[in-house]
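Given next, in structure tokens, is a single chain: the form predicted on its own.
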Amino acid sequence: MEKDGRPNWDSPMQFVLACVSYAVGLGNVWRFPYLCQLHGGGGFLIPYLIMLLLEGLPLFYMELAIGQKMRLGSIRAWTSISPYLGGLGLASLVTSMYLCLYYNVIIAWSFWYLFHSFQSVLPWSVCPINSNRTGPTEECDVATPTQYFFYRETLNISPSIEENGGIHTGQALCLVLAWAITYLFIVRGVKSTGKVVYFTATFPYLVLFIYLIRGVTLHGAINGLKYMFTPKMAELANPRAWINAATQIFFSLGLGFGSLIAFASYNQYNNNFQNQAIVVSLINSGTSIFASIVTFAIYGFKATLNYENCLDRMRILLLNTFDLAEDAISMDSVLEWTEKLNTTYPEQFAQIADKVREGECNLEKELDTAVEGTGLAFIVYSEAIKNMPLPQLWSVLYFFMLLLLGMGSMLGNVTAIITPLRDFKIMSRMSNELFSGLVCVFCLLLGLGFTTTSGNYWFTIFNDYAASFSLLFIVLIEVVAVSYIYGIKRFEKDIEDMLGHRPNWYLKIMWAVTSPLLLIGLFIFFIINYIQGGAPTYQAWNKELGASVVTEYPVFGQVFIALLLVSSISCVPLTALYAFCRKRKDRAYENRPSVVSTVSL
């Protein structure tokens, strides 16, 4: 315990592991591989690493420096810099609360899948029998078993956001479990968190390494790895590739939530956060690349399996149509025979031409199919796992890894709420156990809405709008405030006081010029993209089609999105206005002439 009564991490290693556990999350596993696939495989690494240097590392360093210098949570830290900036900390707290509400829902889904992995036959590998016991359930038959299990068994999803039903009991119980474990991890502040991160920050790497060995030995894995490591350099001319690289770095490091400021506030005053910022940033980016190698190996396996199944269907179609011997066409010669039969028997081939076109087999096309988010984590991976030998083992390992990645990030998310609130006297009078419990129960009760039949659509709203636009705004104001309100010179002296030396010219240029310009560019892009995109849409599940259908949000959904965007951003100007009015009122009170009462004798 320090002289100021603020607890500290037991060692610098605990702080590094806490930052790694927080920064390395689900986005490294399901977002970064998707962007690689979308933007030409390995070629995406070039803009990604450039953006790490121009934006990620300097801003990460800045937030750690602020937290360590002020030794306060986000609200009080920014208020100490300027009373007009207290809204920055409040905006970070609101954004972190939004994130906590829906992020633990993903952990609840992971628990659901983990519990269902302990079965002789994985439930997402086969379709359930219908009530008449005459065949598979109709919805599962038109979709796939993995889609059916996710949308019907896991979510029990409604046809649209406008149709709501009751709470899914199984999901609600999993969410309670997720919050109960989160509470146990944070109940004693950094003293309990510091112990937990040794596990949450390291075990996912063990699972990823095991998956790497398993992945590269799967049939067709080489096709996925070739796809990743054969860069399409033309994508470097695509501005969206650079924008996606910048936003991925930004969100992956967890900038703007207040978590990094909160974590750093528990450091010793002279802790060397500079080296730690470099280490954590490199580990985070290295993990994204490592996870992509594993993911592309599994992509290759799944794509090759789909490609070969397609060839086999085509082979059977040709054998039956042209009455050929069973061994006349091999898997390797299907495409050759298709051309040959089309040339030799054009009239007969014309009868099946539509089926051939619909079922055209193309390995590159299979590999080009990009999937992100829950679709990758809970459908694509489940599809691949069910086709592996010993699928139960790989399923348990995978979903346990997702749990730890999610829990590690939740430690930072909840700390970003609790730390700034505990800085206020009224909150500090409560015990850690009671206050942490109240925060967790409050978030749990609000989060139960995501376990209803329309809950996944609300989850999508929060995932898309609650912590994207607002974070760009928060970090833009942060870097402008440090560079031009607090002042680079003063910030340099603070860093020198902590580290014994001033930051180098590279960091100063990034803070003063490059990072603000990049953030302004991203901010403008998001505004233009939102305006040009028209009415916001979502993917509504259609059980008759067994597929998701693009649907426009109803009016109440669009209003809610607008409120979600404004609610956190408005904290900054409203708090500044409040500080201005209060200062003006205090000044008026000080300048009020004194009234002296005299009594004549």
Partner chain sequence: MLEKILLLLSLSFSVAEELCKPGVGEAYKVRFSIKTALGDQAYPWNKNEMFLFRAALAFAMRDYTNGEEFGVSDVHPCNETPRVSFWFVVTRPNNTELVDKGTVEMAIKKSRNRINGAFLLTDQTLEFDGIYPTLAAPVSPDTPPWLIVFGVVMGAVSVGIIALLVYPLVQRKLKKNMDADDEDSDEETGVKTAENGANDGIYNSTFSDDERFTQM
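Write the structure block of the form predicted together with its partner chain for the protein whose form predicted on its own appears above.
Since only the chain itself is given, any partners or molecules it might have are not part of what comes next.
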């Protein structure tokens, strides 16, 4: 216990692990490999590392400094910096709340898949049989078994956001479990969180390492790795690559949610957060690169497998149409045989010409299918896993890792909600356990909306809009406030007070000039993108086609998106206005003639 009664981390190591556990999340696994593939493989690392130095590290450092100095949650910390800035903390709180609502649904899905891995045949590897027992169900036939399992059995998804059904009980149960575990980990505040992060921060690395060994020894993995590491330097000229690098670093470090301020507020006053900031940012980026090596090995395996299956199908088609002996055509000679048969038996070949054209086998095309997000994690990866030997083991390991990554980030976000609220006297009268429990139950009840049949579409709304735009705004105001309203000189002195030395001139330039400019640039880009992009769209699952169809959001969807954005951003000006009005009222009260001020005596 520190002298002002605030709980503490048991050791600086716990704080570092908590930050690592928070920063290293699902985005490192499912967003970074996608961006790497989109922007020319190895070449993407250049803008990524540059952005880390220009914007990631300075902003991370700044948030840790604020938290450790003020020793308060985000709302009161910003109020201490300037009374008009309390809204920043409130905006962070609202954004964290939105994130908590939908993020735990991903953990619920991971639980669902994890529990379903304990079967002799993985349920997403085979299609269920239709009622006539003549073949697979229609929907599964048109799509793949892994897609069917995700969209039909896991989500029971409706054809569009307008149509809604009931709650999926299995999902609801898994969500209850997810919140129960979250409560278990935060019930004692940093005392319990501090112990849990030893596990949630380290175990995913063990799994990634095991997967790395398994991945690179898979047949065809080398194709994926070659694809990733051949840099396409021309992509560096594309501004989108730089913008995506900047946004990825920004969101990956979890800036602006108030979690870093909350975590740092439980530090000892003289904790050396400078080294810790550098270590955590480097670990975060390193993990992204590590995870993309694993992902590309798996991609290579899956693409090669699909390619070989395609060749095999071609081979059988040729054998059966031309009645050749079984060992006449081997996998390697399929293509030359196709040519030969086309020239020698043109009329017979014409009958199957359509099928040959449709089923054309192309390894590049298989590797080109870049997927991100839940599609990568739950569909592509499960498909790769079902083809590995001993799939149950790999499935359990993989989904357990997803669970830990997600849970680590959740701990940070729930702490970001609880810490600032507990700073207020009204809330601190309640016991710690009761307050945390209420927050968890509240989020659980609202989160049940995501387990309905149209829940995945609402999830996508939250995923795309709840945290992206508002965070940019929040962090922009943060860095401008610290650099110009609070003043770089005062900030410098505070850091010297805590660490014993002033921050590097490099950091000062970043805070005052580069980062604000970068953030303004990103902000403008987002706005332009939104205006130019027309009506926002989403991917609706069409069960007749067995594929996702791009659909426009209905009016209530667009209104909801606007509400999400406005509700968090408007906290800043509204709170400033409120503080201004309070000050005016207080000043008016002070100037009342009937009150004799003792100061004048």
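Rigid core (definition): largest C-alpha set, two forms, superposition within 1.5 Å. Note that the coordinates shown come from a computational prediction; the quantities given were computed from them, not determined experimentally. Numbering follows the first chain given and starts at 1.
Q: Any chance the CA of G166 moves 2 angstroms or more between the two forms, core superposed?
A: Shift of 2 Å or more: no.
Q: State yes or no: after fitting on the rigid core, is the Cα displacement of V187 between the two forms at least 2 Å?
A: No, the C-alpha moves less than 2 Å.
Q: Could you tell me whether the Cα atom of P389 shifts by at least 2 Å between the two forms after core superposition?
A: Result for P389: no, shift under 2 Å.
Q: Report, in Å with one decimal, the C-alpha displacement of I329 between the two forms after core superposition.
A: After core superposition, the C-alpha of I329 moves 3.9 Å between the two forms.
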